Each structure stands twice: as structure tokens, then as C-alpha cells.
Amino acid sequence: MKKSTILLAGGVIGLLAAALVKFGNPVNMGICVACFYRDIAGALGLHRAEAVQYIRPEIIGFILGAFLIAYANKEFKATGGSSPLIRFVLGFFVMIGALVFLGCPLRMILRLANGDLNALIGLFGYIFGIWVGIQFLKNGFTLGRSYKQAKANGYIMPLIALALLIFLVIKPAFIYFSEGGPGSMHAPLALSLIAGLTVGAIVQRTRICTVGGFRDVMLIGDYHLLTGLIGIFLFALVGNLVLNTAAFKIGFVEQPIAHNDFIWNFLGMTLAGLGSVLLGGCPLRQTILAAEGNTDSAVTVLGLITGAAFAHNFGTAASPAGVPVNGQIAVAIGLVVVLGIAGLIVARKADTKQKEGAVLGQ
């Protein structure tokens, strides 16, 4: 795919955030993956933050978009095995570092591109973040490889998007809506869907991925990702000037739903792109991925979900009042257990190698 046409690709995320802020959405939040998810985990009562409990529409539209154009493309290919269970725990703590940070990957840049210059520290620890896992990469970090399941399990994600859409729809008495705060702030459910499904099926054709994008730059030199990251960030700046320039500010004080702790901005999102190079992908990547009919993904996305749950039910989330002390044990933790998966599973390959070697001498 030619660089011209995944920056277009890009552009269309990008201004399809800014027309989600402008039909409702909250603010900086035109699409974020780890704040929807959250809410989504509110309005299941897996967590009870009354502000933060809503079933997002555009989290339905990123699977059933990815999964009827992978199908259509015949992607669709039902795979797993790959530590699924390590993938879980990775995809729990990315949860709680986007979570102090305040949005996932993907807000970053388009927090970025409101002015907001507390994701430019958050962009700072992303990389840094994502640098530190590719050292791992680089000495033979790996999860392992996937097999071929029956295509069964391949359908559960969509399945369960499906279920979420008519829980959506039908607003049944078990499922919890917000009355006030971000959860109550959403564009029309139509909007929210096509745009939804729109970023699904570009995301599934282009490959975008923001860990991806700055992965690919500094292991092999290529800008094919990040071009499609520029895009977004270009797209969006343009359309927030252009659609929503009242809520346009430059600065690092009173920016919506966020905080000036540079220090837990930093940490937090170096623990979510620690955890996603390791992964292989951003939120975003992985929700793409599950559609696709992989099963690791998948378990990822059930991990960022516990984590966006736990995260309100033991006060580790951030707000715009800064980051509790539950939350800055939590990022601590977060790494300590996450750069010690990536040590262990590189020891135990150098450990494998060097048996093989003396075997090989004999």
C-alpha cells in the first residue's frame, strides 16, 4: 500500500474522532479504545464509577468492521495458543497505565491534536516504552506461535459485539447507563456505529498500529505505520479547528480529562507501550486482531477489560485531579511485572540456545 494512501487512511480516523467530538462525544475523546472499553466494563457493572458507564457503539463497529471485511477478504482465520495467558496479564496492565495516563494510545495523538501538550509527555513515555520492549525483541522475545482452531472459537468476539448492540438498543434493566460525566457524552448511536465500522474496516485493510508505527521505525528503519499515525494526527488537528474550535486549546492546564502529573503521564503510557510491543499490538491492533478470529487477541482484550474494571473498583484511574497513590503502585507494579515476563521468557530462550550449543559441541 502506497504511503500516500495510509496517510489518507489515517486521515480518515482522524477526522471521523474529530466528528464523533463534535455529534457528542467528550472532548479529546473522539475515539479511545482504553477509555471505551472502560466504559463498557461500567455498563456491565464490572466496575461501579457511575460516571464511566455506557456501551460505545464505536467498539461494536471496530469488530463487526474488521470481521465482515476479514471474511469478505477470506482473513478470517481462527488461530490461538500463543501464551494466552500471559497476553491476559499484559493486556490488564497496558489497561491500568492508559488509564493513568487517561487514554489509550490512539488519544494520545489525538489529544495531541487538540492541543493538549500532556500527551506529548505521554508520547515521550510511549516510545520509550516501546524502545525498552524491543531490546527484549531483539534478544528473542517471544510469546510463541499460534495454531489453527476450529473456526467456532473465531466467532465469539463478533458474537459478543452482537450481544452488546442489542443490549445497546433494547436498554435492558441489568445494563447500567451514566447520567452525568464522560459515560453520559456520546454521539448518536448511528454516527457512532458507521464511524465505528468505518475504522474497523480501514484499520483491518491498512495494518495501523500506533506501537507498530514507531516499532517498525526503530527496529528496521520502515515508515510505512507511522505514516498512517501522521495521518491521523494531521486529520485531526484540521478537523478540530474546523469543527470543534471552541474546545481547541494549547497547553498543559485545564485540558479535558486529563492532568499535568508529568511524571505518571510519562510512566503510565511507558508501561502501555512496554506492554503492547510485547503484545504486538496496540489496544487498537488487538481489538482488529480478535475480529480477525484470533484467540490470543482476544484473551488480550478480555485482560484490557479486568484491567479498566479493576482499575475503578480499586481506585488506580486517574481523573483531571491528578493520579492516586493506588494508581502510581499499580504503574510500579505494572512494570516490575511486565519487564520481568519479558526477562524470563529472554532467559529461558538463551538458556535453550546454550543447551543446544554444548548438545551440538558433543
Contents of the next structure:
Amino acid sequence: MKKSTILLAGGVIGLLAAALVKFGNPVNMGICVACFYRDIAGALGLHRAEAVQYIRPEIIGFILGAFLIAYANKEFKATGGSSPLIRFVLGFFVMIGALVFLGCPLRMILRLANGDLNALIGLFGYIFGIWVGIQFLKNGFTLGRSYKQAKANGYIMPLIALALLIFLVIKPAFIYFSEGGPGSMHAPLALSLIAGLTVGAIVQRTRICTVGGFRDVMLIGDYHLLTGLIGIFLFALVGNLVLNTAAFKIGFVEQPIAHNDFIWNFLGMTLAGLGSVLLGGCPLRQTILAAEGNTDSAVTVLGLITGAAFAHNFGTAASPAGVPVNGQIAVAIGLVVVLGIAGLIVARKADTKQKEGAVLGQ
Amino acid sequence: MEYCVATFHSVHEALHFEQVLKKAGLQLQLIPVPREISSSCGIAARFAPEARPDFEAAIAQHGLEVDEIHVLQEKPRKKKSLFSLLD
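Show the same protein again, this time as the form predicted in complex with the partner chain rather than the form predicted alone.
Now the complete complex, all chains and molecules, led by this one.
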């Protein structure tokens, strides 16, 4: 794939994000995978934070768009069995970190494209987290291989997306919809769904991934995926300047749905970056892989949703007012747990190798 | 031009493969998994088809875990630029 193709593919994502803000999504939240799973968790009543409850059609679109295009190209394959429970835990803490920063890595890029310099601190933290994760990869970290599974496993995620779409359309009494706050702000359903389908298809085809972009540069000096991320940034910037002129503001203070606590912006994204690189993909990419039949990624998505529910039930999620103490403790626990898991796997790998060496007489 | 691509079950196995085989004096390059092979976003190793027997011997000797070895065709680069369109 040519450099210009991936740049433009990222560009379409960036422009769609700007357009979604223009048509009703919260500012700097045209697309935010973490926030949108959080809103879905709220809509399902898994948490009761009244301001953030909505079944975001973009997520449904990501899943169905990626599923349909993968299916059409015979790339839909049910696989799984690569440490699902560890993936659940990593997904859980990626969400805890993201909700302390207030956004997934994709929203971090979109925030940056609207002048929010706090996202730059988040970006430094994210890259640092990826760098730490790479050290584990180099020293033997692996979640083990996945295996082919019965097709039925792969259909579950697209069917969940379909069920969410039905809930969104018929609005049963047990689904919560915010009446105020970010959850009440959204683009029209059809537009959000079409944008989501487009992004899902693009990411499935191009494999754009916020963690892959930085990982490939640091690990093998390949700039392909990073070019896609630059495309998202540049086109979202242009899109915001044209469509959302009034909301564009360069600086650290009073940025929409953000806080300017440097330390926790940095550490929240360190946790998200570390968790994502160990998982082999950011929340967006996990969603796409889950749609292609990867049940390990589907379990990761369930971890993300559960993390979002806990973040609001336990009061760990940040708000424009700042990061609550519970959030600071949760990020610290998350870093300890994720580093602990990675350390245990690396230590065991080294141990096995030593034993194999002894058997071979080396 | 043909080239070989070895794919792996995990990123670590790709890194380990590079480390061991470079030490053994074999020429290879780590690349993102080519899109035509897979929609996954892992890391693969690229090497010359002539060296394939050496690689296979070394893989067996060192007990390296490889998923598959593919033979791919390099697409000729189209020399089309904005300027050539103007010609």
C-alpha cells in the first residue's frame, strides 16, 4: 500500500470525526472509542453516571463495517485462545487509564487536532507506555498463539452490535439515555452509523492502529501505520478549522471534556499505551479484530466495557474538574498489575528457556 | 521479483527469530505483515528466496517457532507522479 493511500485513509477518519462534531457529537469527541464504550456501558445500566449514557452508533458501525468487509474478502475467521483472561484484565486497565486522561488514543489525536495541548502530554505518556511494553516484547513477552475456532464464536460480536442497534432504534425502557451532558450530545443516528461503517471498513483494510503506528517505528523502523495517524491528525485539523471554527482553541486550559493535570494525563496514557502494546492493538483496533472473528479481541472489548462501568461506579474516571483520588489509585494499581503480568510472563519464559538449555546440554 | 516472508504467532517470536538468525549470519529484515497475507497487524521477517534452505535448516536447528513461510511477488513500482501526468 502506498504512503499516500494510508495518509488519505487516515484523512477520511479525521474528516469524519470533525464532521460528527459539526453534526452534534461533543467537541473533540467526533470519535472516541473509550468514551463511546463508556456511554454504551451507561446506556445498558452497567454504570449510572447520568451524563454519559448513550448507545453510540459509531461503535456499532465499526463492528458491522469491519465484519462486512472482512466477510466479503474472505478474511472473516473465528480464532481465539491466546490468554483471554489476561486480555480481559489488560482491556480493563487500558480503559481505566484512558478515562483518567479522558479519551482513547484516537481521541488524543483528535484533541490535539483541535488545539488541546493536554493531549500532547497524553501523547508523551502513550509513547512512553509503548516503549516500556516493547522492552517486555523484546525480552520474551507473549500472550501465546491463537487457534482456529468454530465459526459461531466469530458471529457473536457482530450479533451484539446488531442487538445494540435494535435497542437504539426501539429505545426500550431498560436502556438509559442521557438528558444532559456529553451523553445527550450526538450526531443523527444515520450519520453516526454511516461514519462508523466507513471507519470500520477503512481500519479493517488498512490496519490503522494507534499503538501499531508507534510500535512499528520503534521496533522495526517502519512508518507505514504512523503515516495513517498523521493523516488522521492533519485532516481532523483542517476539518476542525473549516467546520468547527468556534471550538478551535490552542492551549492547556478550559479545553472541552479535558483537565490539565499533567502527571495524570501522562500516567493515564502510559497505562493505556503499555496495556495496548501488550495486547497488540489499541481499543479501536481491538474492536475491528473482534469484528473479524478474533474472540481474544472480543474478550478485550468486554474488558474495556467492564473497565468503563467500574470507572464510573468506583469514581475513578476524571472529569473537567480533575482526576479524583480514586482515579489516581486506580492508575497506580493498573500499572502495578499490568507490569506484574508482563514481568511474570517474561520471567517464566526465561525460566523455560534455561531449562530447555540444560536439557540440550547448552 | 520474488521474496520470502515468514510469519509468526507473536511479535516476540519475530524478534527472537531475527536475533537468533542474524547471529547465525543470515540476512533478513523485519517488516509489518504484508496486507495480502493477513489482515492482522503483526510483524514478519523478509528474506531472499535463494536463502530459504539455509533459513529452514536454521529454524530446525534452533527450534524456532514459525507460523508459515510465504513466497510473494514484489509489485513493480509505478513511476507515476504528478509531473508525469502533466507530460
